[in-house]
Each structure stands twice: as C-alpha cells, then as structure tokens.
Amino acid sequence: MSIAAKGKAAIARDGFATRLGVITATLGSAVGLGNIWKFPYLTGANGGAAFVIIYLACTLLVGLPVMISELVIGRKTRANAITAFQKLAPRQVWWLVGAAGVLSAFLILAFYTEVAAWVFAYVLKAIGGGILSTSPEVTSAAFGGLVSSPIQSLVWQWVVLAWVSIIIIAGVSKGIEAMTKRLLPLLFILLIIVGIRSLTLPGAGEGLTFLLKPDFSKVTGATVLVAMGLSFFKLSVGMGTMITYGSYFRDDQNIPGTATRVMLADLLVSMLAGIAIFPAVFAFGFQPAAGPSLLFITIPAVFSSMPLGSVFMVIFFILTAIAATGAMLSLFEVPVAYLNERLGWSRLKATLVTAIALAVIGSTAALSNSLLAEFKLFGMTMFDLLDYLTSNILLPVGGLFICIFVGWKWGFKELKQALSNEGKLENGGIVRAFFATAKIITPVLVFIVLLSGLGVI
C-alpha cells in the first residue's frame, strides 16, 4: 500500500470542539517553562522592566506574525506540518519548512523532556522536604545530585513521557483539549496564590519596582537580541506545533484574534511568574539574576526562608509542571499526527512509537550530566547540542521560510480569503498589516535573531 493510500486509512480526523479548546490549548503550548523558568531570569539578567517592554514589541513583529502564519496554514490544509506545505504547494520543495519543524519538535522534546522531568521530580522533593533549606550551597547540591544520577534522570523522564503518551492517546478533543482546559485555569490560580503571597513578604516592594519600573539605562544591543530572540521561541512558533493545532481549529476561528489573547495570555502568565519570584527573591536577598540556576537552586531557598514556605514551594513545581505538560504536548502532538495522517497508524501506535524513539534519543540529553558528561560532539554535550541545534538553526530557519511562504510564495488574495474565514469577518485592515510585516519586517528579524544564534552578530 503507498504512503499516500495509508494516509487515507487512517481514522477519522479529530479538532477542537470548542473555542475555549482552542485558546487554551493554544496558550498551554506556548505557556511553558521558558514562562516559569527562562522568562525571569532572562528579566532579571537584562535590567527588569525596559527588557519586558523591549520584549513585547519584538513579539509584535516577530512571534506573532509567524504564529498566525502557522496557525492559517495549518487551519487552510487541515493536515499535519509536512502535508499541508505539500498541499500548498505540489511537488515542490517547501515541504522541507514542514519537516524541519517535525524534527524540531522531536528533538526539543529529547531534552525538555529531561527538563520537565527535573520539575516533576522536584515536586517529590518539595512534598517530602528534601529542598527545604534557606542555603543554596544545599539546594545547589540537591539539583547536582539530581543531574547526576542516571537513574534518577532516566527515571523520572519516563515518567514525564507516559504521563504526556497518555493524554496524546486520548485524541485532540478528549485528550489535549480536555486536559488544557482544566490546567490552565489551575495555573493561573497557583500563579496567583504564589504571587499573593510573595507580595506580602517585608522588602517585597523591591522586587516590584524591579520587574515594572523601566531602566533603559541598562539597554544594550545585546538586549534587544536577546528579546527578539526569547519573543520567536517562547510562542513556539517554527516547530510545527502552531501548524498542526492550527489544522484542529474551528472554521469560525479568528485567527489574528485568538493569537493576539493567546500572545497577551501568555505575557501576562510570564508577568505573575515574575510577580512571584522577584519580591521573593528580594525580601530574602538573593540574586534576580541567577541565571537557569534560578528555578532549582534559588527558588527552593527563597521559599524556604518564608513562613509556610514548603507548602508555597510544593504549589510553585506543581504549576511549573503543569507549564511544562501543556508545551510538552504540543510537541509531542507534531510527530504523532504526521504518523497518523501519512502513514495512516492509529494513535496509540504512533504515540508508542515516537515515546520509545523519544526515550533512546533523549536518554542521551538524561545522561549529560552523567555517564555521558565527557562524550562532546562540537565541544557541546548531547543536551547542549540538541538545545543548540533546534534553537539556534532549525527553529529560525523554519520561521524565516515559514515567513517568506505565506509573504512571497502563497501571496495576498490566498491569505486574505484564509484570515477573513472566507470572506466572513470584517478584518481587511488588520490581514493587510499583518502580510506587511511577515513579508517585510518580521523575515528580517529572524534573520538577525539566526544569525545571533549562530553567533555571526
């Protein structure tokens, strides 16, 4: 049987069933841990406020034009990351922007996955106390212990990998979308409650001022990259994931609408991580700027120097958890449907075998730390070198090519009848802004934030 009648054999395709499905699907693949984790202490290394404003206008000519890219071709084809470039454009090579970010999402998934399993193991260590302490000379030296055991790292990854297997075998509506809508709301709630708290704490107010007052005093050139950089991958945009939850969308989708909420959404869980890390890690002294180093080894002493800390500390890895759950199953969703639709597996076959592909490749991203800290390709370990290769080659490339797709290639007249839902919204002035600047401004930019990642500027 060929590929193409495989495909025709596979079950019947599944979406989004409601339009709170898709916004907080949505928002759970671009609310990760980058959110949690990288967005603060990228804050906090780059002067506070001026970085957050610099940020958001990069999002707004560089993450957000491509997601909305992704989310109409995926919404156009409805097909997986591969097919709907095949769909677009017959027998010719554009199909390549699909597969980069099929392989993108896989291999961000062989580490992250490792990442997500270091949260997941921390909310153990934060039930049974093994984190509490206010030095992080003991906490630095429980995160070691950690990352340098294979078993512990291979252990809890495979947790994290059933633990996402069994929510992607349960389809797109009863599985992502049932899970997102429940784990988004907690989100925010623990979100919340931790930021309550850290704002009562004595000396809070300085961390405060810290996050929201602006010092473009401390902008550099090196500022902007970094914000344009973080505004392109924190919406995960260039991996495939926004085509293929573009290709689960309702008809009557608003496309630039619901990317706009899901791209504010996103900033504002990004602004209560912060609200409850900075006034926190002020009141008790410790450095805004500690680098990753500050989700594992900072943030367990600064909650463990507050009244009824351990208990703050047990809900702060539970949401950071939950951040990680619903990026993770974007990810893992890009390679599953292409194996659905091309190869016409069912689900649970695809599932298996892209978590026992995942559990070889990322064993080798679980060992870094361990059995495999000396072996260096590059001079990078295998975690490092998967990090470097998504990030700094295949996601620019894929959102630059994605940019020039829907700018050079698929042209206006397409794209407006895809925005406009087919000429049924009123939105001529904003599909025109939007090509100017994914055609125009927004290629130039992940250009520049390509060649940073490569470190040519």
Contents of the next structure:
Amino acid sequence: MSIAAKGKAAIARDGFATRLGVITATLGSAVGLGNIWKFPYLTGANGGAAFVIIYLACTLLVGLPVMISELVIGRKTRANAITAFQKLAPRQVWWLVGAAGVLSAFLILAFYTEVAAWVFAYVLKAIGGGILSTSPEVTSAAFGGLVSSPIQSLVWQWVVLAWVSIIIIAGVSKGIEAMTKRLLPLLFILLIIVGIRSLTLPGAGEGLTFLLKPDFSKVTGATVLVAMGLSFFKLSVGMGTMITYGSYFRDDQNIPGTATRVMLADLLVSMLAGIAIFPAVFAFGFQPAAGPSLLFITIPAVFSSMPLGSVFMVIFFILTAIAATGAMLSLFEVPVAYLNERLGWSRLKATLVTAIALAVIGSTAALSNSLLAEFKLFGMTMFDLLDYLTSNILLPVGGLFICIFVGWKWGFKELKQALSNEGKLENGGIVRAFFATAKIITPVLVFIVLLSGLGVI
Ligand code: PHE
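Could you switch over to the form predicted in complex with phenylalanine (PHE), since the one displayed so far is the form predicted alone?
The complete assembly is shown below, putting the previous chain first.
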C-alpha cells in the first residue's frame, strides 16, 4: 500500500461514536450462544450458585484481565490485531499473536455461523409450526432432518453470512454500533418476557432450584477449569476481538470500568437465560441437557408443552439469533479490519472476500453431519475439530501471550497512562491490581487451562 493510501486509511478510521454504543457493541460480542446453552447448563450441572461464585472469581482473575489487556492494546494503537502488535513492538515477532487472533476469529466463525444457521432456520420453523411437538423424539427428528440435509445446512449458513456481512459493510458506527444499540435492548425485553412465562408455570420452582441452589459438594478441580475456560469464551477474549473493538473505543472511555460492566451484564444475561429455560424444562418433566440438544431438541418440546408455546418459541429463537449476531459481528470485524487497513481494501471488498472464504471453509462444518460425516481428522469431524482447536488451543494460547505482552513487555508506566486516559482518570489502585494480576496470576491460570484443554492434566 502506498504511503498516501496508508495515511488516508488512518484519517478515515471509523470508531464507536457514543459511550452507549461502546457498551452495546462490546456486550453484544460477549453475549452469544454461550449465554443460552453453555452457561445455564454448566451452572445447573455444577452446583448452581456455587458455580456462579467460582465463575465470578475465575472471571476476575482470567477473563477480565485479558479483556482489559486487549482493549487497551487496541485503543492505544488504534489498529487491527496484527498492526497493533507491530506498532507496540516493532520488528519483533509479537505480531504473530495478532495473526493467530485473526486466524482464530476466522476459524471460530467457520463453525459458529453453522450453529447460528440452525438458530435462524429454527426461527422460521417455529413460525411455521414445524417443530411444534411435545415429544423429544419428534423434535429430535426435526433437528436431525435439518443438520443432515446438505442443502439446508449450506443455504442457512449463507443466509447468516449475508446478514452479518450487510451489517459489517455498513461500517463500525453505522453498522455494528447502530445495530447492537437496537438489538440488545430487544434481546433483554424478549428474555424477560420468556423468563416471566417460565417462572409462572406450575412446578417452576424445581428449575430455579437446579439453577440457583448453591451446592459446593459438586465443585471439583475440574469445575474450576471449566469455569476458567468459560470465562474466556464468554468475554470473547484470546483472539483479537477485543483488540479490534478496543481500537474503536473513545478516548474518554474508562476501559477497566467498561470491561467490568460488560462482564456483569453478560453474567446477568446468562442468568436470565437460565431463568427462561430451566423452570420450564422442569415444569414439564424434561431433563436438562447440555449444548445443542438442549437448544434444538429439548427447548422446542418444552415450549410446545405450554399454552401459547408457539409464540414463546418464536420469541426465544429470535432472541437467540440476536445474541449470535452480536458475537458474529465482533468475530467478522477482526479479519475485515485487517484486510481493510493492511491491504487497503475497501470494507465492501474485505467483507465480501471474508464471507466467500467463510462460505468455503465453513462448508466443511456445515456438511459435518451429512456429506462429510465420515471425514475425520484426529478422530473428529471438521465441525468438532474447529471447535476444539479454537476453544481449547488457540484462545488460551492467544490469551496467554496477550497477558505476557502486557505484563512483561509493555512497561507499567505506559500502561498506566493508557488505562488512566493519559492521567484523566484517578484509577491508580485499579491499574496496579490489574497489572499484578495480568503479569503473574492470569498467565499461570491460563497455562493450566491450556494443559487441561490439551488433556495433559
Ligand atoms: N462470547 C461469545 C458467546 O458467548 C462467543 C465468542 C467467542 C464471540 C470469541 C467472539 C469471540 O457466545
């Protein structure tokens, strides 16, 4: 790229226009499928409130420090994940951390867009009444029919890619910010509507007990590892998403304060999702399940059991689609920002190329239950492999190096300047506590998560 073009890209750089927009976009990234099927189930299965307390502790020591580190790297450099490291550590290999982040974002999207594809398909199925049955056998067959159809799997993934691309092309403030500002409040309202419905069902109490009753006897070493890993995925850290979003933060944004608020609001959404799901599951005598089968098999059967269930089912899948959208926008923005700034491509071109590449690579995930069901690497289908590789390896490795960079490479003085908005904020104590954590505690804990993800411990 010519120097003139570089200069132009720097001047024209978009960003979040309002403080509220910063919060909705960042929270939109954190809130995702993880809130709907990962967090509530793990909480119920691992001791209810006891798990929430452990999750909070892990988030304070792992997820939040990495998030603050990423946001401050992004805002300080005002650049995509790769250029950010090149600016802070010129002519050194740290940019590889950013490159791994861009790769991770792309690979997560390759399978996340397929799960989102099922959610989008379910919105239509819920409206058409195609999944309205109180029998899990019937809803299970409906889900099986969807995932084993190559055409449906691919076309719905393309629909999702087109939807996210349109918002991304519109830009950071006019696309991502404007959209999350509208969608997030809607998500809260829909979640509360479904939550009230679920709580007012006869027999709902058992579900609340499942979700909230503190049971420390269920907490083991493995639970703590699960909570640590979850804090990573939940806050969208370890792969440059928050570096990219941080680069769009306003100069007057209080980074530690914003990150903490986002973390708490994300937790609230997860708890609300649990309240929307489990009382209803128990009220109708179903068993809570984990992951996709909870979302796509149990939940349709549960909603079909209640009066006006078809309406609540439509609402539920729309809110899940909204949650997935915010997360996908943040993932998509990582490669787009890179291609736009480094190669000088227009947003339109960068988005289209990313979307087409995703349609190609993502098709291996989309077809993992049909044409490619027998194609396995390391004993996993492509869908499972992409999930495993990103969640268990790339994210923790990325997070580890991001913390090491902030704690050991980037000096405390500069960091303090950046986190206090060049001295305008009186947050010396918080910055010191953050620095000590990110320097020692977080890397050690992330290393342990990594070893456990690899099956070493
Ligand atoms: N935080 C998102 C969720 O809970 C997932 C995600 C991970 C999004 C990494 C972006 C980056 O579903």
